[in-house]
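Take a look at this single chain in structure tokens; it is the form predicted alone.
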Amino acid sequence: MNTYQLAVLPGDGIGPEVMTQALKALSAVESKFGFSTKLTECYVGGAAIDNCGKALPAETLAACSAADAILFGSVGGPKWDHLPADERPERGALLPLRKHFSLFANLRPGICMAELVEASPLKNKIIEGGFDILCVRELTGGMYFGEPKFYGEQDGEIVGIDTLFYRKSEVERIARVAFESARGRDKRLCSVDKANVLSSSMMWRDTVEEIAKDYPDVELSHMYVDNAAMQLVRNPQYFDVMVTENTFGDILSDEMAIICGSLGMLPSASLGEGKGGDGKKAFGMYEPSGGSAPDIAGLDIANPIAQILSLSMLLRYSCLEAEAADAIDLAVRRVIASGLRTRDLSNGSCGEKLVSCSEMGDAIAAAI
């Protein structure tokens, strides 16, 4: 029997309650597919600040280093906004984890199921039948990590400085992940940049064009980021796989999530070297993309599906338990098809049944 070491970091806000539902699904697939996991639960983010004095304690980092993968909840909230920027949960925990483990490739699948077309803010005729987009975001470069970075007084005036910096090698490796992903789907890749203005984007586009020569079976297109943001709401079915830099990907993937019906539906995988799923396990951190939602924390109304689907991605890429991952994905589809909806997905239509966070977790575990 295969046994996997997992670091479980529930975090803040709705993180602990949606994590509980993901672990129900994990228990169900363990029983069904004959593997086991050893879980080490750790503080991270605001919870770690409150209990350990810093957002990423040494013991949490050690547990992550010893694990096969990290299942992450969410961090942050107004409670910690008074802290210096580098000590807040996001900058103090999330970014350092990505950087420490060189988790450079962020995969965010945006799937609008046919049953959830009504939940999308887009007109039904635009997304008839739903859509399926994969956003591949470079995660360890760009403005979030570039130097110099400064907020203070300069020449007698307050200034803010962030540096958009990329090495060609960083673009090459994320481009290859994107081309490989497209090759396994509909063989269409759209690279998103701002090459009409930014030097970093000019280099990005030239590099992606070079890598494209190794993938003649993949159709490559380019799009400026402002146009990409417009096309996501005008014609999302145009996209199959998109690849872009850190900041653009952060914004576009959230837009992609909401047109899918809810941020609560969008999982993500942040991977290091090795894509996983191809016979080679990839170390990664897996998390929902919707944030900590402190306004609804503790009310048992959050949507746990993004956290559950993040577990599915963990099993697929870091454990190579594809059958278990498929079972979770299918269970989510079956539950949605049956009419169960958390509050964020409900539009009051006939046939819907409004359920709590824990009831949705129970239903998905039962469907597995």
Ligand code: NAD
The other form holds:
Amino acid sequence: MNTYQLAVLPGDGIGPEVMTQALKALSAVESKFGFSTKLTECYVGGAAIDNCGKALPAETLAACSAADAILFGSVGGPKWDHLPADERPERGALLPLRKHFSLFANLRPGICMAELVEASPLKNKIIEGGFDILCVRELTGGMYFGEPKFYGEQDGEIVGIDTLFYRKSEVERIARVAFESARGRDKRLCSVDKANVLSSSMMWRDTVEEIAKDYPDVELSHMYVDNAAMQLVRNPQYFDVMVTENTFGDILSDEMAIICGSLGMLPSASLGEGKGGDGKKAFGMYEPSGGSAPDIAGLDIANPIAQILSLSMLLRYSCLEAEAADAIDLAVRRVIASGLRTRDLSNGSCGEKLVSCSEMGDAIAAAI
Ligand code: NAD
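Condition change, the form predicted alone to the form predicted in complex with the ligand:
Now the full complex is given, and it begins with the chain already shown.
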């Protein structure tokens, strides 16, 4: 029987509540598909600051290093906003984890199920039948990491500086992830940049063109980021796989998330290089696309589906347990089709049943 080591980091806000639901789904697929997991639960973010004095304690990092994958909840909240920027939960835990494990590829599926078209802020006629986009975002380069980075006084005036820097090798590896992903889908890849203005984007576009020669079966297009932001709300069905640099991806993937209906539906995978010697199992960190939602934390009303689908991505990419991942995805679809809705998805129509976070978790585990 295969056994996988997982580091489980619930974090702050709704993190622990939705993590509990994901672990119910994990138990259900373990017994059904005959594998087991060893879970090491650790503090991260604000919970780690409160209990261990820093957002990413050494024990947490060690547990992640020993694991096959990390299942992450979310971090942050007003309680820690007064801390210096580098000590706050996101800058102090999330970015260092991504950097430490070289998690350069962020995969965010943006799926609007036909049953949830009503929950999207877009007009029904634009998204009739739903849509299915995969956003591939470069995660360890660009402006969030480039140096110099400075906020202070220079030549007698206060200035703020960030640096947008990319190596060709960084663009090559993310482009390959995107082309490979497109191959497993509708074989259409749209590379998003700002090559009419930014030098880094000109290099990005040339490099993506070069890599495209290895993927003649994938149809490549390019789009400026301002146009992409517009097309996402005008015609989301245009996109199959979208690949873009870190900052553009941060913004576009959130836009994509909200047009799907709710942030609470969308998982993400942040992948590094392969681990385990077979070249196929990626080491990764899996987390909901949304944050810690402090406004609804502790009320048992959060939508646990993003966390549950993050678990499904973990099983697919880091454990190669595709059947278990498919079973989770199908269970989510069935439960949604049966009319169960957490508050974020509810539009009060007849035929829907409003459920709590834990009831949704129970229903999905039962459907598995
Ligand atoms: P947020 O994503 O936490 O919340 C935005 C809105 O979406 C809120 O109204 C929230 O209630 C709703 N929402 C999010 N997830 C939901 C779910 N599962 N079910 C139902 N509703 C959901 O973003 P924010 O308010 O900008 O940030 C709150 C905190 O989260 C901040 O401290 C921020 O730094 C942090 N944050 C963390 C991560 C992360 O851990 N990866 C990502 C983004 C923000």
